[in-house]
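There is one chain below, alone, in C-alpha cells, taken in the form predicted on its own.
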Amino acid sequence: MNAIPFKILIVEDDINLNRGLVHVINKMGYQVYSAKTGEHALKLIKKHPVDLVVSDFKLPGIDGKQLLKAVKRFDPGIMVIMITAYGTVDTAVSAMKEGAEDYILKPFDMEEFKIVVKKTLEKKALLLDNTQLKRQLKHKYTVDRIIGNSHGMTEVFKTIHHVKDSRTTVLIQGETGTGKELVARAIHFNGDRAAKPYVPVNCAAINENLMSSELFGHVKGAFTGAVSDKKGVFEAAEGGTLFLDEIGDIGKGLQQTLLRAIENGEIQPVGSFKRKKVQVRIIAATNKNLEDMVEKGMFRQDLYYRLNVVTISLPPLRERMDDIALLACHFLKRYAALNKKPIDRISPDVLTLMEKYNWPGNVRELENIIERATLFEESTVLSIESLPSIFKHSVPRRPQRNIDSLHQMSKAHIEQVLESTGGNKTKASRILGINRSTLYRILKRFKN
C-alpha cells in the first residue's frame, strides 16, 4: 500500500477503458473514483477532493481542455494527465501549457499509463513534502513564537518582516540572553530561505588560530593534521544563511578577511590558491559595543559599516516589564505540560515580584527560573514559595548597569543566579554569558 493515500479521478465516456483504468488504480493502491463526462468529474470534485485527474481530451458535452482549466480553478494543486489520440499531439502539448501535467497517446498499455501515474503522483508528493517542511520550520521559528507586545519588541517584529526576504546583511545587538540567535532564526524560516540551510557559528567558541578554516575551508595539506579537504561554514550554507554570532571576538586579522568575502562573496580555503563564489546571507550578532571596539581600533570600521547595513537592537527584560507577564506565561505553560504538572497560572504576587527585579540574564533568567518553579510548585498556580530565595521578599530593581566582565560581577548575583538555577552550573553559566570553565574558576576563588 502506497504511503499516501493519494485519490485519483478517472474520466473517460469508453467504458470498457474507463472499467480497466478503474482497476490498474485500485491495483496500485490508491483510492479512484470515475465519471464518462466533465460535468459529472466536476460535481465529484466537488463533493471529494482529489489528487489527480486522469481525462480523456475528447469528451461529451465540455472536452478535456475545458475541464481542465475548471480543474485548475478549483483547485490549482490538483494535478492533470490528458489521454489523447496521435492526431491531437498538439492540443495535448497545449493543455500542458494550461496546467496539465503529463499526457498519454492512445493507443497505450496499462504499464505505460501505471508509469505515467506514478511519475505524477511522485511529483505531487515531493511538492507535498516541502510544503510541509516550510510549514514546520515557519511554524517553529515564526515570529509569534518571540514574545512581547512592548514598544521595542514592536520594532524588532516590523524589522524581520522587513528584512526577511532581503540579501541584505543584518547585526543583531542585545545583551546576553535577550533572544538573538532566536530572531536570526525567525528571520531565515520566516522568509524565502526556510527551505536552505541555516548555519550558527559561535564565534566566541572557536579557536582563533582554526576560525580561517572553520570559516572557509581548507584543502589536504594545509596545515597539520589537514588530512583532506574540508567545507567551511560559508560554503555549507550556501543559498542560505550564515549566523555568526558573538561577532565582535573575530581577531583583527581575520576581520579582513571576513570583511573581503562579504563584500564580493567569494572565499579562498585555507591552502588553496582558488577563489569560490558563494551566495550567504550574513546576519552577525554581539552583546559588544562595536561602534566603541571601533574608536579603541579593536575592530575594523569598514567591517562595522559592511555588517551594520540593517541594526536590530534587542532591549534588555528590564526595559520590558510589560513583557514580564506574557513570557512567564508562555514558559509555564511550555514546562508544566513538559514536567506534566497541571500548572494553569501564575499568582499576581509573582508577577509583582518579577516586575521588581532587574533581570540580569534577561529572557534566558526569565525561563530558567520558571522551568525550576514548575518543578518545586505542588499546587495548580505558581506561587511565590516555588520560586527562589531572591523572589520571597520584595527585591527592589537594580539600577541598570553595564558589565562588561564576570570580575564586576558580584557574588551575592552569581549566588542568586545558581540559586534561580537550582545549582545547574551549566544553566548558570548561560544566564552569566560565560562558559562553565569560567564559572568554576570563579567560585572557586569565591572560596579561597
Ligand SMILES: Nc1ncnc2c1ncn2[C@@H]1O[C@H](COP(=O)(O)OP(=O)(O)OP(=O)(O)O)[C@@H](O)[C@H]1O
Contents of the next structure:
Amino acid sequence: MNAIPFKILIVEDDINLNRGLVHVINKMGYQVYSAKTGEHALKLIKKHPVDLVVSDFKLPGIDGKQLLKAVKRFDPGIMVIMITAYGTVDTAVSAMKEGAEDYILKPFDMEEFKIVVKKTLEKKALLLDNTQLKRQLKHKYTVDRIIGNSHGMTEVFKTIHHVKDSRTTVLIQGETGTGKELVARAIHFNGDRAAKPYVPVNCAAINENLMSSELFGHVKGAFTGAVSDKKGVFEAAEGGTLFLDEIGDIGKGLQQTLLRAIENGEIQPVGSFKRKKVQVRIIAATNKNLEDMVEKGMFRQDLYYRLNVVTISLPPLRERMDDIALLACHFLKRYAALNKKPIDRISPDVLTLMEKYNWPGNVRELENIIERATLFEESTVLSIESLPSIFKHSVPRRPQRNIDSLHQMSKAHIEQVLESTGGNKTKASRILGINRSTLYRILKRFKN
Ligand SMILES: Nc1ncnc2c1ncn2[C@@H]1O[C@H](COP(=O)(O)OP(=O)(O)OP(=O)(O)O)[C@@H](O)[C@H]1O
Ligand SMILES: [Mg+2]
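Can you now output the form predicted together with this ligand? The one shown was the form predicted on its own.
Let's see the whole complex now, leading with the same chain.
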C-alpha cells in the first residue's frame, strides 16, 4: 500500500490504451477513474476530487489542452500529465506552459509511463509535506522564533512558560549553537517585565580585572582611567533581566563576588563604600558542564546552586531529529526572502541527508548551511547540489551491497553508529547489541 492514497484520472479515447493505463495505475496501488472524453473527465473531477489527471492531447469534443486549462481553473493543485501522439515536442512544451507537470510522447512503454507518474506523484507528496510543515510552524510549536516539535524542545517551552513571570534565577546549559541566547531572550521578552531592560553580558569576552567594574560599576577615581562614576550592568538591568552568557568562563575571584551580589541582591561599585540594592533577575548560560567543573574544583559549588534554581538543558540537534525538517523550512523561508530567491521547497533527499548528519555546530550550523544553499540554488527546490561539499562528504554513506564484503559492511555500520554517539563506545555497543569488550575487539581487528 502506498503511503499517500493518491487518486488518478485517465482520459483516453483509445479503449485499449485506456484499459492498459488503468490496469498499470491499479497495480501501482492507487485509486483510478477513467474517462473517454474531456467533458466526462470534468464531470468526474467535480464529483470525485483527484490528485493527478493523465490525459491524451487529441480527444473528441474538447481537446486535451482545453481540458488542461479547465482542470487548472477548477483546482490548480491537481497535477496534469499530457500524452501526445503528434510527436512534436512543441505541443507538449506548450502544454507545460499552460501548467502541465509533464508529458509523454506516443508510442511509449508502460515502464516509461510508470516512471513519469511516479515522479509527478513524488512532487505532489513533497508539496503536501511542505504545506503541512508550514501549517505546523504557524501554529503550535513556537515560542517567539524558537522552532521545535521534539519532546526535548516541548519540555523547554514548558519551562519557559513556567519561569517567564518569576524572578527565579535560570541556568541554561547546552552545546554551542543549541539556542541558549534565544531561550534567554524568550524568557525575558515573554515575561511581564518585558518592557524593562534586558542586558546581555559575555563573561568570556571581558577582562578579569575589569569585570568587577563592568558588573557593579565604579566611582570616579577608583582606579587609573576612572574619570567619572559609571554604572555597571547590574544597575543597568534594574527591574529587568541580566543575562550572564558563558558563565563557565569566569575566574574564582569573580565567582565569589557574583555569589554575594546574587545572594544579597546588593552590589558595591568598585571604589565605593556604599552598597546598593538591585532588583534584577539573573539568567546564566554556558556550553560547559558546570557540574563537572564543580567536581574538579573549577567552579564554586555554592554559586552553582544559586544559579541552577531552574535549569534548562537544550538537547543537541542530533538528539532531536524531529526538528530538523521544521528548522530547515523555517530558515529556508527566512533566507529565500532575504536573498529574494523563489525557493519554496526542500528536496526530500536533502532532508534525509540532514537526518544522518551529526551536527557538531547544532542549529547555528544548520542555519548557515541553509543560508549558503539558498544563495547557490538556481531552481525552486533546494537540492543536494547546492549543499556545501564538506557537509555532503561528512555524512556517512550507506555501503553498496553488491560491491562491499560483509566485513566492509559491518565496519561501515559500526563507524556510522559510533559517529551518531559522538564516539561514545558504551552507547554504541548498546545500540549495536553487543557488549563493550566485543566492540573493542572488533575495532582492534578493523585497525589491522
Ligand atoms: N530552536 C531554534 N529555532 C530557531 N532558531 C534557532 C533555534 N536554536 C538556535 N537557533 C538559531 O541558531 C543560532 C545560534 O543560537 P544561539 O546563539 O542562541 O546559540 P547558543 O546556544 O547561545 O550558542 P553558543 O554557545 O555558541 O553561544 C541563532 O541564529 C539562533 O537564532
Ligand atoms: Mg550564546
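Residue numbers count along the first chain shown, from 1. Whichever C-alpha set is largest while still superposing within 1.5 Å between the two forms counts as the rigid core. Bear in mind that the values here come from a model prediction, so they are computed numbers and not experimental data.
- After superposition on the rigid core, the Cα of residue 114 moves by 2 Å or more between these two forms.
- The rigid-core alignment places the CA of residue 357 less than 2 Å apart between these two forms.
- Core-superposed comparison between these two forms: the C-alpha position of residue 331 differs by less than 2 Å.
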